[in-house]
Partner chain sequence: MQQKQLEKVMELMKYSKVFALAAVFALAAGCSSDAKKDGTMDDVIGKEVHSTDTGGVSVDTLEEQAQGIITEAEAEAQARARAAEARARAAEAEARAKMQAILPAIRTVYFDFDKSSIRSEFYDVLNGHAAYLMANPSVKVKLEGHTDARGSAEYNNALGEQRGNAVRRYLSLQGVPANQLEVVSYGKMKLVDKSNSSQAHNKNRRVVFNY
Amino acid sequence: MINLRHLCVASMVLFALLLSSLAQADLTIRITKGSDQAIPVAVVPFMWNGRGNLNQDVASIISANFSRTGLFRTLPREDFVSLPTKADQVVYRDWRLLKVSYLVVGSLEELSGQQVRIRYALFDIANQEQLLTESVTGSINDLRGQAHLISDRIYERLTGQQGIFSTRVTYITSQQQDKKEYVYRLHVADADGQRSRVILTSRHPLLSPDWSPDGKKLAYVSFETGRPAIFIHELATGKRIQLTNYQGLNGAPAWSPDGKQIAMTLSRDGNAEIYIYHLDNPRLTRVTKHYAIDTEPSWSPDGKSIVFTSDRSGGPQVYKIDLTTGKEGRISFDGIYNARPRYSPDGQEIFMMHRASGSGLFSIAALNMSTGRTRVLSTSPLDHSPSVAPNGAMVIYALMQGEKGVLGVVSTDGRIQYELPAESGDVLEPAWSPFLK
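Requested model, single chain only, the form predicted on its own:
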């Protein structure tokens, strides 16, 4: 069993174990598990009314977005019997024969000033009904972003749940320069792994990135001062603020829901405890007071409580503390190892790193806060660092694929699973952004 005195720096240990060369590139998607009950959808190629050729296939991006949800199965283009681009061209009989439930058609029109207008429509084939018709205007150089926005709107119309295609993920990579030195990079990419952008490059380890609630900043751990320190990074400007540099541990930053505080792990008083850093009037409040190791905090959606990892029971388990009353107690009992807890957006579940009794596998699991039951979502040998999508539908995490670290995504119902590996090297420490305005 892993001792939590090592777990409190588990991200650092795992990071060291996963080091290898990395070529900077977008992440690719490899679907490893699908659903037999997925609803069939067809997304017809959008007609282009403009000069030259477009650098992105909007319909293809929308189709790929829906394929990843597990709720929908997109029809291959070679099976299409017609290519409508507007409502009066849709022949419902054609699509019923192909057993399609929903159809998306559209067109793109070139405007002045490098702008493009995208018109699209959504149809219910069985009921012969047009469900949605809208237009989106934006830069011709951001067709992927507009495709994600259209995907979000269609997804919400069909499911009643806000889509996450326009959200982003952050993650860390490393590249070995010689036998002893590495270069570490903090990336931000679209939720599908595309348009990866390096936010920070360092010759010192970077760990535990966490998004601010407005999606404009990241908090993370850097070793650039010679020991772990917590920084805040403004994405638009690149401005960085060093928040802590206490002796010992400075780790696991977690923004509060209102963005005014950051929970973290510090050992400034000799033992690893949970603290809250108040940003408006800089000061620290100590949350836990126990001789055991307390680490990896995560705020409840209402900001009234924090869950964290502790070895108070003799091994890593998840505990909860009420920030108003100070009442705390253990909440994970299934399995010999439960760590890195993360709340679902509705506060009803905790997603965590889990090891069942008698098993050598570290999986991603969901703990129901009402029933106390644990539901295992992944089955790789070493799955860790879960982060929940802002609509609660998916969880991104790090996993080992042989000797290589990649990112995995699993739906919270377990019906679909896919991986986001880089072309070479390791990818780890993911965090899913909030909804972005």
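Switch over from the form predicted on its own to the form predicted in complex with its partner chain, please.
Nothing else is written out below except the one chain.
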């Protein structure tokens, strides 16, 4: 009896290993800093009840998702002593011995018309309690999407916070061809960097992509006309419109929380100032008026104020302007360089580029809006372009690995840091999407 069970476990492990080696090619996330306080979770390989082999290992995608939160660590499959795939197969003692706090089991069932149903269950081992029993149905060609959806559900059940595994990121790559001309590409990928899709390719620079609050459009800067202009790009249709064509700078587009306005930087009146472009009834409102550079606006979640970069004090620092009263003031005081601010979803903090006094390092830091205190989150030499996940738990940013630009992610509590799979060319200007429906 025991022997038979062991044999069964062995064959399933073999199958799982085979699958994971197949999936290895696209799982190249490099975790550069982990946490020892992370909660141990086990995700057992899901059973496949259908024809042929699946091209994705759902359990390993879920497992990888949890490893990247910093809150959880996932046990390697070699350590498992049993491989339950249904609730009634779970033996709590097996997992208690492994000091596992939470367990995920599941199976996939083939339906007609390329559809698959995935049933899964979540267990609290210490309390011997089944926390979730659910199923999702979707296309056999989108197992990755379903794995992210399941991860979101489990994460929310465990933390009370909405998961970000089904969200996306957009970013730009620039690649020099034959050491001469650059080619710029605008990408959209899953939040884990997988399934990257090129939205636009251009011989002219692209930068500053920003998601519309509904996640359906991107605003960005393109130099395709020979000078910078702001474009709006509808993702589902690929339809693009050129929004601005002012003399000088047309940059740093930032969608307002209600999606009706875009804050931007224009130099049409002489130097870089922040304006608001009203989309419904096209017109401009000027926000800043200063001979120094004012740029990189970011809206507060309530839409009532904007933080931005200004060098009016001599070097770049972060300022805030109240849109109703026009009252403005400096908010960053630690360090000699603070720029490119981005509000956290709860409005409590802003994330920005930060260079401490006497330091050559450009890091990503969080500035607490009530205490004024700065927390440094990343520490490689040239970190830039922070963008916060919609649940406020993670920040994606660009960094240099030698002479190559790659994307890094750090949790906002600083517990975990990882780098996304390298794209060819330099990766820059990431922006995390809102929650997508």
